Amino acid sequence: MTAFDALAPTYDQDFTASPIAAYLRSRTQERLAQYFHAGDRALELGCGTGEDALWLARRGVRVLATDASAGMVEVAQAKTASEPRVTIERMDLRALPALDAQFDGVYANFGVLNCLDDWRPLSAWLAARVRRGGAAAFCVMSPFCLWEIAWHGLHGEWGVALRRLRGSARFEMGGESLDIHYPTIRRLTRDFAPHFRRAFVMPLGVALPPTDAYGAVERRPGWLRRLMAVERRVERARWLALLADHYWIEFERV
(Lines of atoms letter the chains of each structure in order from A and count residues from 1; the text may use other names and numbers.)
(Lines give C-alpha, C1' and ligand atoms only; values in the text may rest on other atoms or scores of the structure.)
Protein backbone atom coordinates (compact mmCIF):
# COMPACT_ATOMS: atom_id res chain seq x y z
CA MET A 1 0.00 0.00 0.00
CA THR A 2 1.98 2.97 -1.30
CA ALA A 3 -0.54 5.58 -0.13
CA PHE A 4 1.15 5.82 3.27
CA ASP A 5 4.74 5.71 2.02
CA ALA A 6 4.85 9.48 1.53
CA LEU A 7 3.65 10.03 5.11
CA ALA A 8 6.22 7.76 6.72
CA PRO A 9 9.29 10.08 6.92
CA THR A 10 7.43 12.79 8.86
CA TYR A 11 4.66 10.75 10.49
CA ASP A 12 6.14 10.91 13.98
CA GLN A 13 6.67 14.65 13.69
CA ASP A 14 3.23 15.31 12.20
CA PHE A 15 1.15 12.90 14.29
CA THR A 16 2.97 10.93 17.00
CA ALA A 17 4.39 14.06 18.66
CA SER A 18 1.03 15.85 18.69
CA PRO A 19 -0.25 16.38 22.28
CA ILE A 20 -3.73 15.17 21.27
CA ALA A 21 -2.43 12.07 19.49
CA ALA A 22 -0.07 11.34 22.39
CA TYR A 23 -2.95 11.52 24.87
CA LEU A 24 -5.17 9.23 22.80
CA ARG A 25 -2.31 6.78 22.30
CA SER A 26 -1.70 6.73 26.06
CA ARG A 27 -5.33 5.67 26.57
CA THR A 28 -5.03 2.81 24.08
CA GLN A 29 -1.72 1.72 25.61
CA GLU A 30 -3.35 1.59 29.05
CA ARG A 31 -5.83 -0.88 27.60
CA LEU A 32 -3.09 -2.91 25.90
CA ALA A 33 -1.22 -3.15 29.22
CA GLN A 34 -4.20 -5.01 30.69
CA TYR A 35 -3.89 -7.79 28.11
CA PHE A 36 -0.21 -8.08 27.24
CA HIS A 37 2.43 -8.91 29.86
CA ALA A 38 6.11 -9.79 29.89
CA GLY A 39 6.71 -12.99 27.96
CA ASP A 40 3.53 -12.72 25.89
CA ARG A 41 3.58 -12.64 22.11
CA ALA A 42 1.49 -10.00 20.32
CA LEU A 43 0.62 -9.40 16.68
CA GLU A 44 0.24 -5.79 15.54
CA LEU A 45 -1.66 -4.92 12.37
CA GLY A 46 -0.75 -1.64 10.68
CA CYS A 47 2.15 -0.78 12.98
CA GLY A 48 3.01 2.50 11.27
CA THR A 49 6.35 3.73 12.61
CA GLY A 50 6.41 1.10 15.37
CA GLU A 51 5.52 3.31 18.32
CA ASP A 52 3.17 0.83 20.05
CA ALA A 53 5.36 -2.19 19.29
CA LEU A 54 8.33 -0.46 20.91
CA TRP A 55 6.26 0.52 23.95
CA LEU A 56 5.08 -3.07 24.49
CA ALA A 57 8.54 -4.53 23.86
CA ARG A 58 10.00 -2.33 26.60
CA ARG A 59 7.45 -3.97 28.93
CA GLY A 60 8.77 -7.42 27.99
CA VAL A 61 6.23 -8.32 25.27
CA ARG A 62 7.42 -9.93 22.05
CA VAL A 63 5.77 -8.22 19.08
CA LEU A 64 5.43 -9.15 15.43
CA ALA A 65 4.55 -5.74 14.00
CA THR A 66 3.23 -5.61 10.43
CA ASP A 67 2.29 -2.92 7.95
CA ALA A 68 1.34 -2.81 4.27
CA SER A 69 3.42 0.33 3.62
CA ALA A 70 7.07 -0.24 2.71
CA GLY A 71 7.84 3.29 3.89
CA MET A 72 6.30 2.71 7.31
CA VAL A 73 8.08 -0.64 7.64
CA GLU A 74 11.42 1.01 6.89
CA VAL A 75 10.90 3.70 9.55
CA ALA A 76 9.65 1.14 12.09
CA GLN A 77 12.64 -1.12 11.50
CA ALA A 78 15.02 1.77 12.10
CA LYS A 79 13.17 2.83 15.26
CA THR A 80 13.12 -0.68 16.75
CA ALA A 81 16.53 -1.87 15.53
CA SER A 82 17.96 -2.05 19.05
CA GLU A 83 14.92 -3.84 20.51
CA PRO A 84 15.24 -7.62 20.02
CA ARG A 85 11.65 -8.29 21.08
CA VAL A 86 10.25 -6.52 18.00
CA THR A 87 10.12 -8.03 14.52
CA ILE A 88 8.83 -5.82 11.70
CA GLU A 89 7.37 -7.40 8.57
CA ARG A 90 5.39 -6.15 5.61
CA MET A 91 1.84 -7.52 5.45
CA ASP A 92 -1.30 -6.35 3.66
CA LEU A 93 -4.63 -7.03 5.36
CA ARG A 94 -6.22 -7.26 1.93
CA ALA A 95 -4.00 -10.23 1.06
CA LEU A 96 -3.51 -12.17 4.29
CA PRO A 97 -0.53 -14.54 4.20
CA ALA A 98 -0.21 -18.14 5.39
CA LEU A 99 1.46 -17.09 8.64
CA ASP A 100 2.48 -20.07 10.76
CA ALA A 101 2.49 -18.53 14.23
CA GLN A 102 0.45 -18.30 17.42
CA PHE A 103 -0.15 -15.19 19.51
CA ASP A 104 -1.57 -14.24 22.90
CA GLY A 105 -3.46 -11.41 21.21
CA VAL A 106 -3.65 -8.95 18.36
CA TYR A 107 -4.14 -5.20 18.16
CA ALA A 108 -4.36 -2.37 15.63
CA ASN A 109 -4.30 1.33 16.47
CA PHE A 110 -5.71 4.47 14.81
CA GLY A 111 -7.92 3.31 11.98
CA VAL A 112 -6.03 0.38 10.47
CA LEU A 113 -9.20 -1.71 10.15
CA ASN A 114 -10.91 1.15 8.30
CA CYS A 115 -8.96 0.16 5.19
CA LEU A 116 -11.20 -2.95 4.90
CA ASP A 117 -14.86 -3.19 3.91
CA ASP A 118 -15.46 -6.76 5.13
CA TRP A 119 -13.92 -7.95 8.41
CA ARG A 120 -15.04 -11.59 8.28
CA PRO A 121 -11.94 -12.86 6.45
CA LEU A 122 -9.70 -11.11 8.97
CA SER A 123 -11.67 -12.60 11.86
CA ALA A 124 -11.33 -16.13 10.51
CA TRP A 125 -7.61 -15.60 9.80
CA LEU A 126 -6.99 -14.28 13.32
CA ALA A 127 -9.03 -17.08 14.89
CA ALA A 128 -6.44 -19.57 13.65
CA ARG A 129 -3.59 -17.57 15.17
CA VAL A 130 -4.85 -16.10 18.46
CA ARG A 131 -5.07 -18.45 21.44
CA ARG A 132 -8.43 -19.10 23.05
CA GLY A 133 -9.09 -16.38 25.61
CA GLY A 134 -6.70 -14.02 23.84
CA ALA A 135 -7.59 -10.42 23.04
CA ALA A 136 -8.23 -8.68 19.75
CA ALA A 137 -8.19 -4.91 20.36
CA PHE A 138 -8.71 -2.24 17.71
CA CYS A 139 -8.93 1.54 17.46
CA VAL A 140 -11.47 2.22 14.72
CA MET A 141 -12.59 5.46 13.06
CA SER A 142 -16.22 6.03 14.00
CA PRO A 143 -19.04 6.49 11.43
CA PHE A 144 -20.55 9.54 13.21
CA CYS A 145 -17.79 11.94 14.33
CA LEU A 146 -19.52 14.99 15.84
CA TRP A 147 -16.34 17.08 15.82
CA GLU A 148 -15.77 16.47 12.11
CA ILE A 149 -19.36 17.33 11.20
CA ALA A 150 -19.31 20.53 13.27
CA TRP A 151 -15.81 21.69 12.28
CA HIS A 152 -16.11 21.22 8.54
CA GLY A 153 -19.76 22.27 8.53
CA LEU A 154 -18.82 25.62 10.09
CA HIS A 155 -16.26 26.03 7.30
CA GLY A 156 -18.85 25.20 4.63
CA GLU A 157 -17.07 21.96 3.71
CA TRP A 158 -20.13 19.75 3.74
CA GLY A 159 -18.64 17.03 1.54
CA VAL A 160 -15.99 16.44 4.20
CA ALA A 161 -18.35 17.05 7.11
CA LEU A 162 -20.74 14.31 6.02
CA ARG A 163 -18.37 11.81 4.41
CA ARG A 164 -18.51 9.31 7.26
CA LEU A 165 -22.30 9.23 7.19
CA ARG A 166 -22.06 7.69 3.71
CA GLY A 167 -20.25 4.71 5.18
CA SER A 168 -17.08 5.17 3.14
CA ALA A 169 -14.95 7.86 1.54
CA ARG A 170 -12.25 7.92 -1.10
CA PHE A 171 -8.92 9.63 -0.42
CA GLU A 172 -6.13 10.46 -2.84
CA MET A 173 -2.78 9.79 -1.14
CA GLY A 174 0.63 9.49 -2.74
CA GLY A 175 -0.91 9.11 -6.20
CA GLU A 176 -3.08 6.21 -5.02
CA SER A 177 -6.84 6.13 -4.41
CA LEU A 178 -7.67 4.70 -1.02
CA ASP A 179 -11.18 3.80 0.16
CA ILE A 180 -11.77 4.24 3.88
CA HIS A 181 -14.78 2.55 5.50
CA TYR A 182 -16.48 3.43 8.78
CA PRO A 183 -18.01 0.35 10.43
CA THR A 184 -20.44 0.56 13.32
CA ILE A 185 -19.77 -1.34 16.53
CA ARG A 186 -22.61 -3.69 15.62
CA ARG A 187 -21.10 -4.41 12.21
CA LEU A 188 -17.67 -5.27 13.62
CA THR A 189 -19.22 -7.39 16.35
CA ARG A 190 -21.18 -9.33 13.75
CA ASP A 191 -18.20 -9.79 11.43
CA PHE A 192 -15.92 -11.01 14.22
CA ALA A 193 -18.46 -13.56 15.46
CA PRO A 194 -18.47 -16.50 16.00
CA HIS A 195 -14.71 -16.57 16.62
CA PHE A 196 -14.60 -13.52 18.90
CA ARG A 197 -16.91 -12.10 21.57
CA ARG A 198 -17.08 -8.36 22.16
CA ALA A 199 -15.78 -7.52 25.63
CA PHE A 200 -15.27 -3.74 25.87
CA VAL A 201 -15.95 -0.47 24.01
CA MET A 202 -14.61 3.02 24.74
CA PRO A 203 -14.91 6.34 22.86
CA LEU A 204 -11.71 8.09 21.82
CA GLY A 205 -11.94 11.71 20.75
CA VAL A 206 -15.40 12.86 21.79
CA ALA A 207 -14.25 16.24 23.09
CA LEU A 208 -10.93 16.19 21.23
CA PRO A 209 -10.91 16.90 17.48
CA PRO A 210 -9.89 14.73 14.51
CA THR A 211 -6.42 15.19 13.06
CA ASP A 212 -7.27 17.97 10.59
CA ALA A 213 -8.29 20.21 13.52
CA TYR A 214 -5.41 19.31 15.86
CA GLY A 215 -3.49 22.47 15.02
CA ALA A 216 -6.42 24.81 15.68
CA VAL A 217 -6.84 23.40 19.20
CA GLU A 218 -3.18 22.81 20.07
CA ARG A 219 -2.32 26.44 19.28
CA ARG A 220 -4.71 27.40 22.09
CA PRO A 221 -3.40 25.79 25.32
CA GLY A 222 -6.46 26.89 27.30
CA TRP A 223 -8.80 25.16 24.85
CA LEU A 224 -6.64 22.07 24.88
CA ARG A 225 -6.63 21.79 28.68
CA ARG A 226 -10.39 22.22 28.91
CA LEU A 227 -11.13 19.75 26.12
CA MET A 228 -8.78 17.14 27.61
CA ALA A 229 -10.54 17.55 30.96
CA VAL A 230 -13.89 16.92 29.27
CA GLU A 231 -12.45 13.96 27.37
CA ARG A 232 -11.32 12.34 30.61
CA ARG A 233 -14.80 12.71 32.07
CA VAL A 234 -16.65 11.18 29.11
CA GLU A 235 -14.29 8.45 27.95
CA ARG A 236 -16.10 5.78 29.99
CA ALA A 237 -19.47 6.68 28.45
CA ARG A 238 -19.73 3.78 26.02
CA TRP A 239 -22.86 5.26 24.40
CA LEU A 240 -20.69 8.10 23.04
CA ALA A 241 -18.37 5.72 21.16
CA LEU A 242 -20.10 6.10 17.78
CA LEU A 243 -20.00 9.91 18.09
CA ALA A 244 -16.26 10.11 18.70
CA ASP A 245 -13.43 10.40 16.18
CA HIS A 246 -12.45 6.81 17.03
CA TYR A 247 -13.76 4.04 19.22
CA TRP A 248 -11.68 1.41 20.98
CA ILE A 249 -13.18 -2.07 20.79
CA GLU A 250 -11.94 -5.29 22.38
CA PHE A 251 -12.88 -8.88 21.60
CA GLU A 252 -12.09 -12.15 23.33
CA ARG A 253 -11.18 -15.24 21.30
CA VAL A 254 -13.84 -17.85 22.14
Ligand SMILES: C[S@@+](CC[C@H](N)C(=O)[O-])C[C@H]1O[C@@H](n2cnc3c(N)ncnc32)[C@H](O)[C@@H]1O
Second form
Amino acid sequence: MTAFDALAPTYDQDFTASPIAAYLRSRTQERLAQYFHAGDRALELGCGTGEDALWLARRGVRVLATDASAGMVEVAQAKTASEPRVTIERMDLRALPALDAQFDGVYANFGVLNCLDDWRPLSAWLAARVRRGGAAAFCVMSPFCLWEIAWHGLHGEWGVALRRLRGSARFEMGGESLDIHYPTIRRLTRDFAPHFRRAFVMPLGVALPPTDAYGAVERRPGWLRRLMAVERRVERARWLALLADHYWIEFERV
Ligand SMILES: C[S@@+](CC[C@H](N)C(=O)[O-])C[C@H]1O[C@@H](n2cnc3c(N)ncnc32)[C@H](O)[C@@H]1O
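I've shown you the form predicted alone. Could you give me the structure of the form predicted together with the named molecule?
Every chain and every other molecule in the complex is listed next, the one we just looked at coming first.
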Protein backbone atom coordinates (compact mmCIF):
# COMPACT_ATOMS: atom_id res chain seq x y z
CA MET A 1 0.00 0.00 0.00
CA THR A 2 2.77 2.41 -0.96
CA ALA A 3 0.21 4.81 -2.44
CA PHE A 4 -0.85 5.94 1.05
CA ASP A 5 2.65 5.50 2.51
CA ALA A 6 3.71 8.48 0.41
CA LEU A 7 0.91 10.64 1.82
CA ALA A 8 1.35 9.63 5.46
CA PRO A 9 4.09 12.02 6.68
CA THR A 10 2.19 15.15 5.61
CA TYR A 11 -1.41 13.84 5.70
CA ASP A 12 -2.32 15.73 8.88
CA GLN A 13 -0.80 18.96 7.58
CA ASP A 14 -2.32 18.62 4.09
CA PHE A 15 -5.74 17.22 5.00
CA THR A 16 -6.55 16.79 8.70
CA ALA A 17 -5.68 20.40 9.60
CA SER A 18 -7.51 21.99 6.69
CA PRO A 19 -10.57 23.93 7.90
CA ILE A 20 -12.95 22.17 5.48
CA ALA A 21 -11.76 18.66 6.38
CA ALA A 22 -11.78 19.56 10.09
CA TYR A 23 -15.36 20.81 9.81
CA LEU A 24 -16.54 17.68 7.99
CA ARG A 25 -14.72 15.45 10.47
CA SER A 26 -16.43 17.24 13.35
CA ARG A 27 -19.78 16.38 11.75
CA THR A 28 -18.83 12.69 11.48
CA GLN A 29 -17.52 12.68 15.06
CA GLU A 30 -20.86 14.04 16.28
CA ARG A 31 -22.43 10.96 14.71
CA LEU A 32 -19.81 8.60 16.19
CA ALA A 33 -20.52 10.06 19.64
CA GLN A 34 -24.11 8.82 19.38
CA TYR A 35 -22.95 5.24 19.01
CA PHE A 36 -19.75 4.91 21.03
CA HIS A 37 -19.67 5.56 24.76
CA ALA A 38 -17.04 5.25 27.49
CA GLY A 39 -16.14 1.60 28.01
CA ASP A 40 -17.25 0.53 24.51
CA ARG A 41 -14.93 -1.25 22.11
CA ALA A 42 -14.70 0.09 18.54
CA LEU A 43 -13.00 -1.18 15.41
CA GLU A 44 -11.70 1.39 12.94
CA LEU A 45 -10.96 0.48 9.32
CA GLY A 46 -8.45 2.59 7.37
CA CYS A 47 -7.57 4.74 10.38
CA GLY A 48 -4.95 6.81 8.54
CA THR A 49 -3.04 8.89 11.10
CA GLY A 50 -5.38 7.87 13.95
CA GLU A 51 -7.28 11.15 14.32
CA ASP A 52 -10.69 9.60 15.04
CA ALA A 53 -9.27 6.79 17.19
CA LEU A 54 -7.58 9.39 19.40
CA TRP A 55 -10.78 11.44 19.61
CA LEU A 56 -12.86 8.42 20.66
CA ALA A 57 -10.21 7.18 23.11
CA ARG A 58 -10.24 10.56 24.86
CA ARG A 59 -13.98 9.96 25.39
CA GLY A 60 -13.23 6.62 27.07
CA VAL A 61 -13.75 4.30 24.07
CA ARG A 62 -11.24 1.48 23.48
CA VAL A 63 -10.29 1.43 19.80
CA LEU A 64 -8.56 -1.12 17.63
CA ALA A 65 -7.55 1.10 14.72
CA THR A 66 -6.33 -0.61 11.55
CA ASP A 67 -4.86 0.46 8.22
CA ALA A 68 -3.17 -1.27 5.29
CA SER A 69 -0.47 1.38 4.92
CA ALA A 70 2.71 0.90 6.97
CA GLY A 71 3.35 4.65 6.69
CA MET A 72 -0.07 5.56 8.10
CA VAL A 73 0.28 2.95 10.87
CA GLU A 74 3.64 4.42 11.87
CA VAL A 75 2.24 7.97 12.09
CA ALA A 76 -0.87 6.76 13.96
CA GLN A 77 1.22 4.80 16.46
CA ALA A 78 3.38 7.84 17.20
CA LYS A 79 0.33 10.09 17.56
CA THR A 80 -1.55 7.75 19.91
CA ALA A 81 1.47 6.42 21.86
CA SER A 82 0.38 8.03 25.14
CA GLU A 83 -3.24 6.86 24.80
CA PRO A 84 -3.54 3.32 26.25
CA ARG A 85 -7.09 2.86 24.90
CA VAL A 86 -5.83 2.87 21.28
CA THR A 87 -4.16 -0.08 19.59
CA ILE A 88 -2.96 0.39 16.02
CA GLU A 89 -2.49 -2.61 13.73
CA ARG A 90 -1.90 -3.22 10.06
CA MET A 91 -4.89 -4.75 8.32
CA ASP A 92 -5.80 -4.85 4.63
CA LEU A 93 -9.52 -4.92 3.81
CA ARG A 94 -8.70 -6.97 0.71
CA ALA A 95 -7.17 -9.73 2.86
CA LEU A 96 -9.33 -9.84 5.98
CA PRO A 97 -7.60 -11.72 8.82
CA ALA A 98 -9.00 -14.29 11.25
CA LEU A 99 -9.37 -11.68 13.97
CA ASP A 100 -10.82 -13.17 17.15
CA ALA A 101 -12.51 -10.16 18.77
CA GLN A 102 -15.94 -8.62 19.35
CA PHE A 103 -16.84 -4.94 19.02
CA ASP A 104 -19.71 -2.62 19.88
CA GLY A 105 -19.32 -1.09 16.46
CA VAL A 106 -17.10 -0.35 13.49
CA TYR A 107 -16.41 2.80 11.50
CA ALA A 108 -14.32 4.04 8.57
CA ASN A 109 -13.95 7.73 7.78
CA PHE A 110 -13.15 9.53 4.53
CA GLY A 111 -13.21 7.14 1.62
CA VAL A 112 -11.71 3.97 3.08
CA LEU A 113 -14.50 1.76 1.69
CA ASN A 114 -13.89 3.27 -1.77
CA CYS A 115 -10.78 1.08 -1.99
CA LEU A 116 -13.03 -1.99 -2.40
CA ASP A 117 -15.28 -2.94 -5.32
CA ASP A 118 -17.36 -5.59 -3.54
CA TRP A 119 -18.50 -4.96 0.03
CA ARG A 120 -20.16 -8.33 0.71
CA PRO A 121 -17.03 -10.07 2.10
CA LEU A 122 -16.45 -7.13 4.46
CA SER A 123 -20.09 -7.19 5.58
CA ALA A 124 -19.93 -10.93 6.37
CA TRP A 125 -16.60 -10.51 8.17
CA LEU A 126 -17.94 -7.63 10.26
CA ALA A 127 -21.15 -9.51 11.03
CA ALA A 128 -19.09 -12.07 12.94
CA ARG A 129 -17.38 -9.36 14.99
CA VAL A 130 -19.97 -6.65 15.69
CA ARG A 131 -22.55 -7.38 18.39
CA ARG A 132 -26.27 -7.37 17.53
CA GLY A 133 -27.57 -3.81 17.67
CA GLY A 134 -24.03 -2.50 17.17
CA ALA A 135 -23.21 0.18 14.61
CA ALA A 136 -21.33 0.19 11.32
CA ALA A 137 -20.74 3.78 10.17
CA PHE A 138 -18.90 4.83 7.04
CA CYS A 139 -17.99 8.04 5.21
CA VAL A 140 -17.97 7.12 1.53
CA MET A 141 -17.01 9.08 -1.61
CA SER A 142 -20.18 9.32 -3.64
CA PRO A 143 -20.61 8.44 -7.34
CA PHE A 144 -21.95 11.89 -8.26
CA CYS A 145 -20.35 15.01 -6.83
CA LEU A 146 -21.95 18.17 -8.19
CA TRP A 147 -19.11 20.41 -6.98
CA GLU A 148 -16.47 18.24 -8.68
CA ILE A 149 -18.34 18.22 -11.99
CA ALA A 150 -18.89 22.00 -11.89
CA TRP A 151 -15.36 22.86 -10.71
CA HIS A 152 -13.42 20.68 -13.15
CA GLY A 153 -15.98 21.32 -15.91
CA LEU A 154 -15.40 25.09 -15.57
CA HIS A 155 -11.68 24.41 -15.93
CA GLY A 156 -12.30 22.31 -19.07
CA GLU A 157 -11.06 19.16 -17.30
CA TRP A 158 -13.94 16.94 -18.36
CA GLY A 159 -12.07 13.67 -17.78
CA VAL A 160 -11.68 14.56 -14.11
CA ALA A 161 -15.12 16.19 -13.88
CA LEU A 162 -16.88 13.01 -14.99
CA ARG A 163 -14.55 10.35 -13.57
CA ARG A 164 -16.91 9.20 -10.81
CA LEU A 165 -19.75 8.57 -13.25
CA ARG A 166 -17.84 5.57 -14.61
CA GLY A 167 -18.11 3.96 -11.15
CA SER A 168 -14.35 3.78 -10.63
CA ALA A 169 -11.20 5.75 -11.40
CA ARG A 170 -7.49 4.97 -11.40
CA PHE A 171 -5.07 7.21 -9.50
CA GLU A 172 -1.27 7.14 -9.66
CA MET A 173 0.02 7.67 -6.13
CA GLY A 174 3.47 7.02 -4.68
CA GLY A 175 4.50 5.05 -7.78
CA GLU A 176 1.48 2.74 -7.45
CA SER A 177 -1.83 2.55 -9.33
CA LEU A 178 -4.80 2.77 -7.03
CA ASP A 179 -8.35 1.96 -8.16
CA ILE A 180 -11.02 3.94 -6.34
CA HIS A 181 -14.65 2.78 -6.61
CA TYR A 182 -17.74 4.89 -6.01
CA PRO A 183 -20.61 2.78 -4.67
CA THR A 184 -24.14 4.15 -4.67
CA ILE A 185 -26.03 4.23 -1.37
CA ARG A 186 -28.26 1.52 -2.81
CA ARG A 187 -25.31 -0.73 -3.70
CA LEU A 188 -23.74 -0.44 -0.26
CA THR A 189 -27.10 -1.02 1.43
CA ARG A 190 -27.58 -4.16 -0.68
CA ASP A 191 -24.09 -5.51 0.01
CA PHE A 192 -24.51 -5.00 3.78
CA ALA A 193 -28.17 -6.11 3.83
CA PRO A 194 -27.82 -9.72 4.90
CA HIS A 195 -26.33 -8.67 8.24
CA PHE A 196 -26.89 -4.93 8.61
CA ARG A 197 -29.92 -2.64 8.32
CA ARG A 198 -29.43 0.88 7.00
CA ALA A 199 -30.29 3.33 9.79
CA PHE A 200 -29.17 6.80 8.69
CA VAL A 201 -27.70 8.74 5.75
CA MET A 202 -26.26 12.27 5.72
CA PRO A 203 -24.65 14.29 2.91
CA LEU A 204 -21.11 15.58 3.53
CA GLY A 205 -19.71 18.16 1.14
CA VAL A 206 -22.75 19.57 -0.67
CA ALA A 207 -21.95 23.28 -0.27
CA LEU A 208 -18.34 22.62 0.73
CA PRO A 209 -16.09 21.46 -2.12
CA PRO A 210 -14.06 18.28 -2.67
CA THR A 211 -10.33 18.36 -1.78
CA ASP A 212 -9.21 19.62 -5.21
CA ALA A 213 -10.98 22.92 -4.50
CA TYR A 214 -10.27 23.25 -0.75
CA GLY A 215 -7.51 25.80 -1.42
CA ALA A 216 -9.66 28.03 -3.62
CA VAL A 217 -12.36 28.25 -0.95
CA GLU A 218 -10.08 28.37 2.09
CA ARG A 219 -8.22 31.36 0.64
CA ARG A 220 -11.52 33.28 0.85
CA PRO A 221 -12.64 33.32 4.52
CA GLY A 222 -15.98 34.97 3.64
CA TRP A 223 -16.86 32.18 1.19
CA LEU A 224 -15.69 29.56 3.64
CA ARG A 225 -17.91 30.91 6.43
CA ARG A 226 -20.94 31.15 4.19
CA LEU A 227 -20.46 27.70 2.64
CA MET A 228 -20.05 26.12 6.09
CA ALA A 229 -23.28 27.78 7.21
CA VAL A 230 -25.09 26.45 4.13
CA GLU A 231 -23.56 22.99 4.61
CA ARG A 232 -24.86 22.87 8.18
CA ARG A 233 -28.32 23.95 7.08
CA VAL A 234 -28.70 21.45 4.22
CA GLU A 235 -27.28 18.36 5.88
CA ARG A 236 -30.71 17.29 7.11
CA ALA A 237 -31.89 16.91 3.50
CA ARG A 238 -30.87 13.27 3.11
CA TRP A 239 -31.51 13.27 -0.65
CA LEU A 240 -28.62 15.71 -1.08
CA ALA A 241 -26.33 12.76 -0.33
CA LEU A 242 -26.93 11.91 -4.00
CA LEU A 243 -25.03 15.08 -5.04
CA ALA A 244 -22.45 15.41 -2.28
CA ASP A 245 -18.70 14.71 -2.30
CA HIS A 246 -19.16 12.09 0.46
CA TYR A 247 -22.11 10.47 2.13
CA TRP A 248 -22.18 9.27 5.71
CA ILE A 249 -24.05 6.00 6.09
CA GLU A 250 -24.89 4.12 9.28
CA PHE A 251 -26.04 0.53 9.63
CA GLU A 252 -27.27 -1.47 12.59
CA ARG A 253 -26.18 -5.09 13.05
CA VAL A 254 -29.35 -7.20 12.87
C1 LIG B 1 -8.37 9.13 2.76
S2 LIG B 1 -7.55 8.15 3.94
C3 LIG B 1 -8.62 8.31 5.37
C4 LIG B 1 -7.84 8.10 6.63
C5 LIG B 1 -8.63 8.29 7.93
N6 LIG B 1 -9.74 7.37 8.00
C7 LIG B 1 -9.12 9.70 8.11
O8 LIG B 1 -10.27 9.88 8.49
O9 LIG B 1 -8.34 10.63 7.94
C10 LIG B 1 -7.87 6.49 3.41
C11 LIG B 1 -7.16 5.47 4.28
O12 LIG B 1 -7.59 4.17 3.87
C13 LIG B 1 -6.46 3.30 3.93
N14 LIG B 1 -6.69 2.17 3.01
C15 LIG B 1 -6.73 2.20 1.67
N16 LIG B 1 -6.94 0.98 1.17
C17 LIG B 1 -7.05 0.15 2.24
C18 LIG B 1 -7.26 -1.25 2.38
N19 LIG B 1 -7.38 -2.04 1.32
N20 LIG B 1 -7.30 -1.76 3.62
C21 LIG B 1 -7.16 -0.97 4.71
N22 LIG B 1 -6.93 0.36 4.64
C23 LIG B 1 -6.89 0.92 3.41
C24 LIG B 1 -5.31 4.18 3.50
O25 LIG B 1 -4.06 3.66 3.88
C26 LIG B 1 -5.67 5.50 4.17
O27 LIG B 1 -5.10 5.59 5.45
